[in-house]
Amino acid sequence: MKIKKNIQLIDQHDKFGFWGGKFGGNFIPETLKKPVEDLEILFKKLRKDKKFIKERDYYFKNWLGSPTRFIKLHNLTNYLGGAQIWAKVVSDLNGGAHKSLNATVHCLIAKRSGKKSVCGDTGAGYAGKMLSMAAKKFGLKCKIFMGAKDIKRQKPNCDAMRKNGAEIIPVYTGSQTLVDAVSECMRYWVSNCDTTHMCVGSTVGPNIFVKICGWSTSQISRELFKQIKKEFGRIPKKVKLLNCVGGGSSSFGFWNEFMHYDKKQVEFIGIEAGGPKKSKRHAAPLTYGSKIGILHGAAQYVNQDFEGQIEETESISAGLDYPGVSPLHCFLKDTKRARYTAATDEEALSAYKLVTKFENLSPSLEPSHAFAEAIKLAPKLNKDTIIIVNSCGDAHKDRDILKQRLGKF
């Protein structure tokens, strides 16, 4: 299966919801088939509803602050030499990260479906923070499921969620991180789907949730496409779009509008979490794993042991600390449209130090993984190559970790 022109990738699945015949699908309990089908029917209508799209665009612009900046990192470029380094500063969005795009769309869908409550999962706390913000904006009750480990390391975002009136449900099972939070959120929705709309925080889960999130975050590349053409007059001959990859929402949104360009002109590079340098654990199934497994309702590449059990991950970045990845990214890897690599915790911290030293930019630990790859690549390339990093989150949520590891924030 190749990527077809003039058809969005989120729609290029077969009748069973699989991309490339093997990634995605709907591995859900019988009790969820009806609410999932209802959501599929509703979303199909809303995507073509001019009033709904106008409403979405209104809140993206007037509440979230879209479009976000596209800037050249002059000092970092001059220091490294070689390729030009630019940043799409998506962290300018209200709330500090790209997650607000998906959360806003989900709350608008909840309102249209007559639901009074929303529930969601979160790792870094950004998906939860943004959902709590949107729920408050649109008058909805909100429950956020979050691993106990992540609650401790992402305190600023937890404080924001509570301030917005959301209830945080700590998850103590498993690794007490994002993977367990998603599982518990889905269990809750099974019992409450009549009154509650579920917002999956990334391009993961059953087919419909992958599509809603991908459709929402594609706002990033819609803006970037226009900004590049305005800056350069055209799409340059050599562009490399670098993005961190956990579940894969910001990266898909960053790449979507450029999907049909030849990869020799516009290359997609996804950077996963390689974990601590001295540890065997990581959160990089696309880079280091090649096994397909079922996780949270979808077939995907996952970290798993020889018995097929999901392995625990480890990463300094809570937002990338996930053993699976979006079916869309699995498809992009298999078709070789995107290339994937990984950065260690230590490389991400070094990148954060370098970026903040030379630029007035404070990326969270998630995009710091992407900056680490940009720092490696730039000196090897000529000045005609344009490297663009999606700075998809700000470092405010990571202040405690950065103080502990670097002695400053």
Given for the second form:
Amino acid sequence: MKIKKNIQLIDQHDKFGFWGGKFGGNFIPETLKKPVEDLEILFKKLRKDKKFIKERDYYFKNWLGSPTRFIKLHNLTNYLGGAQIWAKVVSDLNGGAHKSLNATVHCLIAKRSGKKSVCGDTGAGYAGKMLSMAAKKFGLKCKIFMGAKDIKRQKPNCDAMRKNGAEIIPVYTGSQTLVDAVSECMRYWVSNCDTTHMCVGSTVGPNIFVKICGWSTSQISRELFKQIKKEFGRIPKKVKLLNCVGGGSSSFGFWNEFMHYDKKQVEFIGIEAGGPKKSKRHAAPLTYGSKIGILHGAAQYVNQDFEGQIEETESISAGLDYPGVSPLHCFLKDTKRARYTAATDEEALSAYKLVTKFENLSPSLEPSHAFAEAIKLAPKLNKDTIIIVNSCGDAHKDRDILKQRLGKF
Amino acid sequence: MTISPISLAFKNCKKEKRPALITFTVAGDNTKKNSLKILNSVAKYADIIELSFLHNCPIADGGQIQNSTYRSLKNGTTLKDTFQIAKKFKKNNPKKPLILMGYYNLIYQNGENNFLKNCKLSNVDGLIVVDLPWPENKQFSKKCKKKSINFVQLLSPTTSKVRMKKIIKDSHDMIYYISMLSTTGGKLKVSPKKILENYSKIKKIDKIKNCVIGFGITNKTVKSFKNSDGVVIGSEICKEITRSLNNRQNPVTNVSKVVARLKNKIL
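With the form predicted alone already on screen, would you show the form predicted in complex with its partner chain?
Expanding to the full complex; the earlier chain stays at the top.
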């Protein structure tokens, strides 16, 4: 299994939609074959449509506030001593996370396809919040599927969704988290695919949804590439790009432009959710060697029992609390382009505490997992190494959990 | 070549000028014992039996079947149990065709060849895999054919005519037409007339191929499909099991009554 040069990673799949011959694909009911094919054709066309690209760039810049900041975390760097720590503050985006990039593109596609409503899944509530925000902006009706457990723990984002006029459909089946929200959203789409466009909130799901999301979030690394060159005059000799991985949309977008650099120069490190310290129900299929299975229409490494039942996961961060992971990351793991590790709930919380103590930055619990790894790594490396963490979400949504666990927010 | 039990079932129904009645239940619902008892009792009325093997992320199932699935999973029903139930049923009813239905991950984890071997050992006659559409299912359906197991291709209202032709060409003794854009057990949101219009389009492509209609068909609407090759009733049965349990009644006798009533409607 090898990554090809001169071709976008999202396009390196075979005719059945598999990356590396075994990740991804389209394991979907017959009813969805046609809508998925229609979407494939439309997206293929729109990617080459200059007007569409111009429109996307216009909204990214003028509405979402791209480019987001690329800043050095001086105090944290000095405190840890060792590698330089930088942050790409993607949470600057309108809405407070990278999910707005994918949501905006999906709503633009929905408009082009003539559909009047969109539906989407959400875990941390960001994908839902952004989709509701974009749907409002583009005059589309919006339904958001969210696990009942997540509705409770991510209240601020739910409030925002309702304010944007979206209908939140609570999902009570299974673990009542993201995995069930995605299932329920797909069921809704099966029943309403003639009138509704579906937005999958991450680089997961049937092949085309992986592609659209990856294409959208790649904006992050397009910006970063320019910013690094401006800051250092070139791409430095030792760069480490650290990003949390749940479904994997922010990390893929954060890495894409650097895909063809040697990993000795630009290393990709994905940090999955290890869950509570003593729990075995982690959400880290790449780190802990889960088997390949089929979840939500795609083959991927996924937490499951010997028979193929999907296992429940446990993580303090709703956005990472997912038993599967993007086929793109499975491909990156098996080709050894990226390496993956996990941080526990406790490590993420201490990282949050340390970052907010030293810096004027408030990363949500998801990127706090990535900061935990940066804090571990930095002291072991010299100052020529540039660690960049994608601070892809803002902690505002986590205020209830943080208050409960740390006594303050 | 000998005629398959599935083909034979359709042939017999055609002689009686009525559609085949296909019942769907979830393996191990509400218990492993009752599940088998239900199968044995409905076999008096049903022409073909569908039994689902469990998956906890069923992306195409509606509320009723989800309830049944989660109830059965909670009771600890495994794939092995499902094969056991199938085997015992076929021992009692060797001539009644039994089709297993489910999601691909269970087959994938079991191994395609191993899964088919297990099907053979349990005398399973056919397979429906909800999330393995054509052409992705070409290889697997060939494997099924080699083992004389019917792979049932699905068609839906979104399937184009060109695609239909190709799918029908690759199909075995039976195809399944999904009545509407819905998960299983949804409210019948299109008229039976409209469904039958689409159905006749399929029959025009291949007159001989046995085509059954499913999704959202209930006691109230089943009569409208009297002239089709077959009707599948699933959610209505799962709902009856739930209702019986809530009322502390015997699900086996209640389901049997429901299926008897359904049968009467299509005679």
